[in-house]
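Encoded as structure tokens, the following chain is the form predicted alone, with no partner shown.
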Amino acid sequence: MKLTEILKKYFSKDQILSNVDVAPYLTSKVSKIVNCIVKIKTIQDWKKLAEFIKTEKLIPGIIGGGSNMVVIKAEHPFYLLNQYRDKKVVSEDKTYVYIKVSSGYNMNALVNETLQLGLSGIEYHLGLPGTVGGAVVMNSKWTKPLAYVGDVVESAEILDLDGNFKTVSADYFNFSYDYSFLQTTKEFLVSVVLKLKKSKKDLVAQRAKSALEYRKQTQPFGVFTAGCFFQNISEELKEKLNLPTTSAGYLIDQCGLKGFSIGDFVVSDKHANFIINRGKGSYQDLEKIIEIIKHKVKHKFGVDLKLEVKLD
């Protein structure tokens, strides 16, 4: 039986897209045809997915807001387009408000909404593309000052690869730089409870504004890109090599690669850790430019750059 016919036993016809290009759903707009995309819009859809996994023993990939990932090999049998958007206050005390947010919720929208409530904890992430799920799984960060999304995670609801739901505490994620445990387990984040501190609206708004202004000054905006492509190096490696910064962009820049291009992909002149798709970049050319960047940095600095963007 064809995959689409199997999926129709669990999901409605309008939720299933067959032989579809993922480019419109990715911020990088890199083209790749995949077997199927299934739109997940409600908690009921997540329950249907759980039943599907239990019965069919097939594990999909996931697309949220489409940032920080590029589909190259398309090894999953199909992909989820996570459009599950829900938010509610579950409790509060004199100091904190606990907000339960679905994984498909737009991260930038959530930041704006919490600013209006005078809640602190994610204000430095204003302008962050993608979904709450992606931000938590990747443990998105801001460096001036250092602030991780994982810092405000209280608990979460997870769907494991056996099709079972479970509630976990923040400790389960084992958060670190650009990492959460879900990157290892490949489990799905369904929703998360965030612990946000009550503050003054003007104070959190100013922090958010400053972060967004800095982001716009130092990073390319209004272009097709997956985000920062490579992880920064460690403080220890920085000291060992006597470098002025841990920035991967600095290393790439020092290799003279700003403006370097292959096909429709070009290394940003504004921030060398961004690879921009000028419109029709192929995944084959993206693989080539990534390898050249890694080779040049390895040759000049002896550093093996690690990808921050997920190549699926």
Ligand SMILES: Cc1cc2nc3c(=O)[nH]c(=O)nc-3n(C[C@H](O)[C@H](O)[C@H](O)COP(=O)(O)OP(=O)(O)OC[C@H]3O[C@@H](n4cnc5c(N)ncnc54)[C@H](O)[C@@H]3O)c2cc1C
Contents of the next structure:
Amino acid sequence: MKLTEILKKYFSKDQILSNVDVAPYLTSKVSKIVNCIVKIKTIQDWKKLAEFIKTEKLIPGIIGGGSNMVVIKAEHPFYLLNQYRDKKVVSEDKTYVYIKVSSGYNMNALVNETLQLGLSGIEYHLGLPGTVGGAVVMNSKWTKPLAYVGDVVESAEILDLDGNFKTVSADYFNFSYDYSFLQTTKEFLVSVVLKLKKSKKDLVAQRAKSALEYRKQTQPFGVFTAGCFFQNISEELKEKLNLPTTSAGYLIDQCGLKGFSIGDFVVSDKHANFIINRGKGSYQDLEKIIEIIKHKVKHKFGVDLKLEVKLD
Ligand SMILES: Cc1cc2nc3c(=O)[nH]c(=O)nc-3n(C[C@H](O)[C@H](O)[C@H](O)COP(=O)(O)OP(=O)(O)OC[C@H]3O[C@@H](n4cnc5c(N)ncnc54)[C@H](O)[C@@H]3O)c2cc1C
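Could you drop in the structure for the form predicted together with the named molecule? We only have the form predicted alone so far.
Every chain and every other molecule in the complex is listed next, the one we just looked at coming first.
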């Protein structure tokens, strides 16, 4: 039986897109035709997915806001588009408010809502594109000052690859720089409970505003990109090589690559770690420009740059 026909046994027709380009769902707008996309909008859809996985033994890939991934090989039989948006306060004490939020919730909307409530914990992520799910799985960060999304995770609900739901605590994620354990297990994040500190509204608003201003000064805006393509290097490597910074953008810039282009992809003049798609960039050209950047940085500094963006 064709995959679309199998999917129709679990999901409604209007949730399933067949033979479809992923470009509209990725901030880089890089085109790739995939078999199917299934839109997940409710907790019932997650339950249907669990049933599907148990019975059909097929594991899809997942796209959140598509702001840190590019689909290149499309090895998954199909993709989920996570549009599950739900949020509620589950408990509070004198110091903290615990908010359960679905993984498809827009991260920037959540930050704005917590600012309105004078809650501290994710204020530095104002302007972070994508979903809460992507932010937790990628352990997205702000560096001035250093703040990870994983810092405020209390617990989470996960769907594993056998189709079972489980509740895990923050420890399960093994959070570190650009990493959570879900990147290894490939399990799905369904929802998360965040622990946010009661604070002064003006204080959190000021922190958020200064982070957003810095973001606007240093990052290209209104362009097609998947953000920083490469991870920064470690403090140890920086010391060993006697470099002034851990920034991957600095290394790329020092190789004279700002403005360098392959096809429709160009290294941003504003921030050399951002590769911008001028419109019709193909995934083949993206692979080429990534290889050239890695090669030049290796040649000049002896550093093997690691990708931050997930190539799926
Ligand atoms: C302009 C711009 C600025 C950015 N600024 C920052 C920044 O300041 N700091 C930073 O750290 N990053 C930054 N990023 C990168 C990106 O926005 C973040 O990593 C973001 O949190 C990713 O969320 P997303 O929903 O878009 O994830 P996606 O790109 O959709 O997914 C990323 C990965 O997580 C997986 N995934 C997504 N949702 C789930 C889920 N529910 N369950 C399991 N796996 C899942 C995907 O399969 C993929 O492998 C920026 C990107 C852009 C374009």
